[in-house]
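Only one chain is included here, represented as structure tokens and corresponding to the form predicted alone.
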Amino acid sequence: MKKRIAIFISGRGSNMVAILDNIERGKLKEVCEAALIFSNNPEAKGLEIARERGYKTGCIPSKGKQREEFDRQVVEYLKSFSPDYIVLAGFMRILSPVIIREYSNRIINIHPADTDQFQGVGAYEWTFNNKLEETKITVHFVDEGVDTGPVIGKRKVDLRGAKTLHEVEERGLAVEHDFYSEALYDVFSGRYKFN
């Protein structure tokens, strides 16, 4: 039985595009389907891309709303789509317990650093400023902390010779786009087991 996923984005949706490519003709084809592409930002470029590709899209603007108030609206909105999982793909809002408890162990995020070393926004900047020769991309379940949930997997990014922040981001995103779908496959196929 394919898992129904809701992909949450806030911007251009490059990870969303990689996931949709894998649903349509790659490693995710047999294990999941995108029931909804959702954003908190009506201007998100990714919504337009998803619509052009024939996916159902939805948006509830978050600007000016308290976190819990917004998350209650999202939980209510999601009911008609019945997602098995929420997949965060560049969703730039910290989720409150309102939604985390509703979808306990069913919200997955990708973080552009090793979560043991750095949590929160600005991971690529942190990596670049610390002149790291290697970083890791982490895919994890979302809990009530920030980037503290159970780790599904980590993948190395070789940064040797990277001279600019843009180069660091490009190398990281190349790994993100491939690795996220692999980690999602492990969860949706039952290969990943909670400890």
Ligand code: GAR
Second form
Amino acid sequence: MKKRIAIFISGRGSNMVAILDNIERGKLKEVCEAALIFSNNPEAKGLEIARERGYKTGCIPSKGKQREEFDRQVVEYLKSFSPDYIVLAGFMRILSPVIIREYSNRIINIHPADTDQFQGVGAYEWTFNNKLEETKITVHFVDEGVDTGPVIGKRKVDLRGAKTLHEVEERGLAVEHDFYSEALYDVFSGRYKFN
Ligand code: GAR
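What I would like now is the form predicted in complex with the ligand, since the data block earlier showed the form predicted alone; can you produce it?
Below is the whole assembly, all chains and molecules, this chain first.
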């Protein structure tokens, strides 16, 4: 059975696009379908792209809302879509236990750094400012900490010779776009096993 996923975005949505491409004609074709593209930001560019591509989209603005209040609304909203997994793809809001417990071990995130080295927002800036010659992209399950959940996989990014933040981000994103779908495949196909 294909897993039903809800992809959560807050902005541009380039990881979402890579996942949708892989669902339509790549490595995710046999293992999942996108039931919903969801955002906390009505202005998210990615929502428009998803809509144009014919996907069901939904938005609950989070601005000015308390974390738990917003998460309760999201849990309620998701019910009619019955997703097996929530896939965070540039979703820039910390989730509370209200949603994490409802979807325990079924929320997956991509983090643009090694989660053992850097947690939270601004990972590429941190990487650039520290002049790293190599970084790692992490795909992990979301637990109640910030970027602390069980790691599904990490993938290296070669940054030698990268001179600007833009270049660091560009190289990182190229890896993210490939690697996220590979890691998702491992989970949805049953290849990834919890210890
Ligand atoms: C990506 O680099 C993603 O890893 C990062 O935000 C960017 C979203 O880009 N996520 C986080 O930093 C989560 N804490 P996108 O909207 O083009 O996919």
